[in-house]
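Have a look below at one chain only, the form predicted alone, in structure tokens format.
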Amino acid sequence: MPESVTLQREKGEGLYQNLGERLKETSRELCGIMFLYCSAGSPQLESLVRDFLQHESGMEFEVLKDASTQTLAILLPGLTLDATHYQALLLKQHLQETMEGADPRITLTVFPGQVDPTPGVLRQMAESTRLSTSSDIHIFTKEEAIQEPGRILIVDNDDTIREFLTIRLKMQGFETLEALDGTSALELIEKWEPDLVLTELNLYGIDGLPFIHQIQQLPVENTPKIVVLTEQRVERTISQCFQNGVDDYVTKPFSPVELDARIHRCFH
């Protein structure tokens, strides 16, 4: 592995997707991973981490960076959980000694293990690191991974609505994809297998109840839950949607907080 790689988030390929693919490729080999975040921030943080690992440990490693949050992901191939934890302790002490006001937050685990390295789990680890209020090194567990929010496909022909929903849902840890119309949505559902489809009824091509019916007929292992987010307020339409297996129905304009609650209720 190269010593350091900095990845900028690009459309269609992010840090966590990249990490998940790397870890799946080496799924038979132990690999420790830790996420590191320093609220004080420092342009030198990445180089300090790289230099420490290179000169102090002499082990193989890779450092990646989420440029949007300044969170680092550190891969340590071949290390057990205990060995990864020990390196985290040494790194934490080093940063506290070399960075003024450093208060590093670290979350770690080992793959393969009890947790699968999905992009959602990896993003969840990074977010728990950044939002942590404790200076103790945190070992990520299977129980926490079970709480992973999941995948949501957003289907709407309104660019503004899709962008708003994508940003809001990603901030909550959800994996998201977007579709402009019913036909492309059906293709994505079959390939990506989302946990939930958040959809408008007024779509190009196939739409409305036929679209809902088509979703439920797809040959996927788990049929996604369906939340309708639409301008249609006709009581008959609402009733027919629920009769056809829709999990919830929200009308536009909508309260983002209420929509959040409705979506989270579908996952629990």
Partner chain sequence: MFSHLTVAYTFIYVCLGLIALGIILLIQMKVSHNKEQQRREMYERKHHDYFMYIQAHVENEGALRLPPGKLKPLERRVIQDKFMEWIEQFKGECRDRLIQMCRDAGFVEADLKALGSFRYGRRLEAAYRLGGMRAEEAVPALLKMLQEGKYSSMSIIIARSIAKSARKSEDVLEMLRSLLSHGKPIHHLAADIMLETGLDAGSLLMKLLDDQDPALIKVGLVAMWGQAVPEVMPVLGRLVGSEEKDVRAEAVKLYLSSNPALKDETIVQLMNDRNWEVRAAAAKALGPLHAAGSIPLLVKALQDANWKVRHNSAESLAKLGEAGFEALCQAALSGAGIQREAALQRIELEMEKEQEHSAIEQMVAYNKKRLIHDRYFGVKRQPVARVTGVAAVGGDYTA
Second form
Amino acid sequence: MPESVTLQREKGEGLYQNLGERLKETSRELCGIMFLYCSAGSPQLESLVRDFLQHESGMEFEVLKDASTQTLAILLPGLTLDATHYQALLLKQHLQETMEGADPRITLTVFPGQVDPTPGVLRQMAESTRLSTSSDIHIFTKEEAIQEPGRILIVDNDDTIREFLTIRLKMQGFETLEALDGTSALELIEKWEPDLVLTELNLYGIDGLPFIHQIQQLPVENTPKIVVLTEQRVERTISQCFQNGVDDYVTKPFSPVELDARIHRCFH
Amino acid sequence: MFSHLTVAYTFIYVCLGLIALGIILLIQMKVSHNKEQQRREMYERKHHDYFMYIQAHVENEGALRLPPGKLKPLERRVIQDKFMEWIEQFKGECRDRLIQMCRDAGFVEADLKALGSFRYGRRLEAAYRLGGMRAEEAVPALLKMLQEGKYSSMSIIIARSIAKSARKSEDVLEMLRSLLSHGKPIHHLAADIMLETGLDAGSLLMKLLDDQDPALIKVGLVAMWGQAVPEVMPVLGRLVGSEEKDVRAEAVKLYLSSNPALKDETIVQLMNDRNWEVRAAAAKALGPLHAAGSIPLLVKALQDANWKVRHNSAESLAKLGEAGFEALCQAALSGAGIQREAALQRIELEMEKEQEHSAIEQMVAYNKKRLIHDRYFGVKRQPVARVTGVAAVGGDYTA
Amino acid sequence: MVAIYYVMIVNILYFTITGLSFRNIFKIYRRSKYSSYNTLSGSELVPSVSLLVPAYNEELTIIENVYCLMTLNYPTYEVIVINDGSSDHTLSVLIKEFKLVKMVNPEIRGTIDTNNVRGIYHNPDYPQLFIIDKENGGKADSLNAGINFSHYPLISSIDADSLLEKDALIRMARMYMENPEEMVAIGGDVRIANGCLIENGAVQKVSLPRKIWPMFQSIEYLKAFLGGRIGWSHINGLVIVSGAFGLFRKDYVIAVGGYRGGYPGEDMNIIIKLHRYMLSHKLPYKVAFCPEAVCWTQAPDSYKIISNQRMRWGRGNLKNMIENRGMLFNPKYKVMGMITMPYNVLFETLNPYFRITGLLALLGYTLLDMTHWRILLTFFLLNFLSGYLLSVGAIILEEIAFRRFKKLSDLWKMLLFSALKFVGYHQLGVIWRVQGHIQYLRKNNSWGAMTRQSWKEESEPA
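What does the same protein look like in the form predicted in complex with the partner chain, given that the last one was the form predicted alone?
Below: every chain and molecule of the assembly, starting with the one above.
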């Protein structure tokens, strides 16, 4: 999010305040909430959304509008996070089909969940919807509400793995960057100074042990921790990696839960 | 000669016809391949949000939903391929959930039907996909497919699918039996295929090692390379006495790698075995063992015909303290040819290790060796060079 | 006359071999698509390989090549670069880039005779890399020195200007593992990298060469590899495994005495020797071709260099045939003796002479009586059309199984150049071969110039 954008807080004040209070009252019941913003800003947006949600059977909903910023807030009581996500993608598809040139941006979360439904948080969610640079549906997480997330650099040539890891780690609140090969990874480590490098051993450019060596010889203040996630299962390779200061070694196929645990361990 | 002209003319016309046909075929193939590629990319983009949804929530308790809307067959393929990629990369609950989704979406059913297709290509593709989706319903049909065909690369593909999907160990064993029945020594490949299974590797290995068929025993032994599987150790003891040369060698290597206590007679027997692999493994194991009678045996083995045996013997002698090192120096001075060479190599390596020691005991041991060395060879001014190890992994064949 | 018979027989043979390739292409396609490597590429169970890279005056491309080889997707292997007494800075460039140090006491296990080895360089930070520095002795001699030092049971000979694809080696190893006892040698597919986008030591985007000479060679290689070698390997009559990328069993290579030095054509020579050895000892064996394992190489793009290369091939070919003439029509050598070797002698080595005499005879005949111009035309058309049909066949094979060329314009270009080949390139090939023979007879054995271009020049986006 660009930091230099000022937000017109005054007008939207009332809406978020009310919303915050309402959600606090029903704080023990599950409620999904999503913020929807369309840069095309058509006046029919609200009615389209209402029609669509009405056709979705057996679902309660409520649509509120922030008139000053043209952002819609949609409440879905009783829905879990994944159900809310699913509804969001159905809604996005519907809008893309029925509205011309629509480019809907959605940020969603669920209360109670990772964050508290304070007006500040709600405002932040709405802002992130408007300022979002990617058209992907975005899940708002706790660590976004705090500052100083940990930095992880993900290095792997395989798009599938990179995408999955980025999604997961972002959801846990880490700040992530991706690198496709050894040489660009080394450049990024030097420039961006991540706290942890999650890398495959089989890369283009430079890989394996020489790559690990180079990481440790880079002129950065704190050498990042290294977690290796690879298909290589040869004993010798594993022991050589550990001898060279790698913090953890996970073989593919891997259990995402286990990987999370190992990464979190590195951060403490 | 002129009569042949008509033959030549027909040949020319046939050529022209075939060329025209070939070019048309080429254009058609290329256009259709490109179109399919474009459509695939379009579908991937279209379902990008859905894929993100799955990846974000694959851990959660609730059931994941199926892709929205009515899907064309290529769309289903694109989604199925993506699921299969994830199943391949993940372990644990994530994978189980994805496998369930493939079932719910009807992908397994569709490919089971394709298994009965008329064209071999379709059947093989279905077999591959069913393996990728770990579909246990397909295993009987896959086993049949494996047994019917001749041995070829396709057999390996089908075998892998069986290994991935099987839920009963008998199926895996039957697959291995079928694979190895053709008489090709593909034990390493078979071990790799077997290890892809989702079943408990330990119990599967036990079953393999207990089997009558020596080929299966060998697969079990090979599969244990680089992994310590403690429950298997007692069985190894029995296999060391086996008749099959390969089985014996593998079993001995694995048995010795766990550093067991060996009786003197066993040591002598192993060091005199006919198979060089057994001798080499025994020589290597004697180093950490510190058994009294090893030194003369090892010195004798320095003259062995096989390079690996000599190398391991020298290495073990160096580990046996001053007495061992002294024996090495003696062999280097008084011996000739290969014995001398092997001894010298090891001595040089040990001497170079001056820089490596941090602990006091190691320093002391090193200095003692230095003294012995100087006594035999005189004080030599040696440049302190880095120790460069020689990788000695895997078998070697010297002429 | 004889010429027309000759042309017909050689065409029947070509078509049979191409037909065999077609028979196998679907199997190859399926094998390439459905074999999985993700467990093999990290497994202890895969045999270890020593890559041998003889290098002579390769200072411009050697670093990129070594980085490419060090990043292969393979569990356990080593890269041994053999500096064959280069007169340029090949060795110092390597030492500087990888901070190599001379090994004090390298263990050399092997016993093949080679020229003097001056030293072996290594850096434990790059544990797989070894550089052997030796006195100049030629490519075969360097390979033998590499074999002497190598630590693993499989060896792979690789050219210093080859860029292997990441999974090329594991695909070859998979083929080996499916039949370990019998596989003696496996050849890879060599493709022309001119015009492709090369980054990070790999070919990122494939396209056809822009200059004419590499373009002709591109078609030629497609025909030879896909149309020819697949078919020959099916009947176990493969006579050559490209020196740019081939995998061998070290013990058998040592048993036949290593590579024959002193003369070009050592890649064909080692294969013929292996066939002879296995057949004489009545051991079941196979010399195979693995088209999914691809190696990209830089093709010569000037007349001088390519003519030198072809003359060298002609020389080597003739010497190999003469040395092994005992195999011709000898039933002891089965397919090699009865089909491959005679085919090679009659239709490759002696090809120019039959064609030239036939052509001259026909010309003479026509000049005598101009109404027979039809016969001459027939002769030309026969040659042209059958050759063109084979080219189209090779392009179809490529499209069925590999599909590396995406654009439709690439297809038109290939079809066009397949036709243009007959307006000069083909004839030049014949002339170069004859020149090679003349060199052999004259005992002229110079290597000729091969000026290396940096890979960077070729990496402009297509």
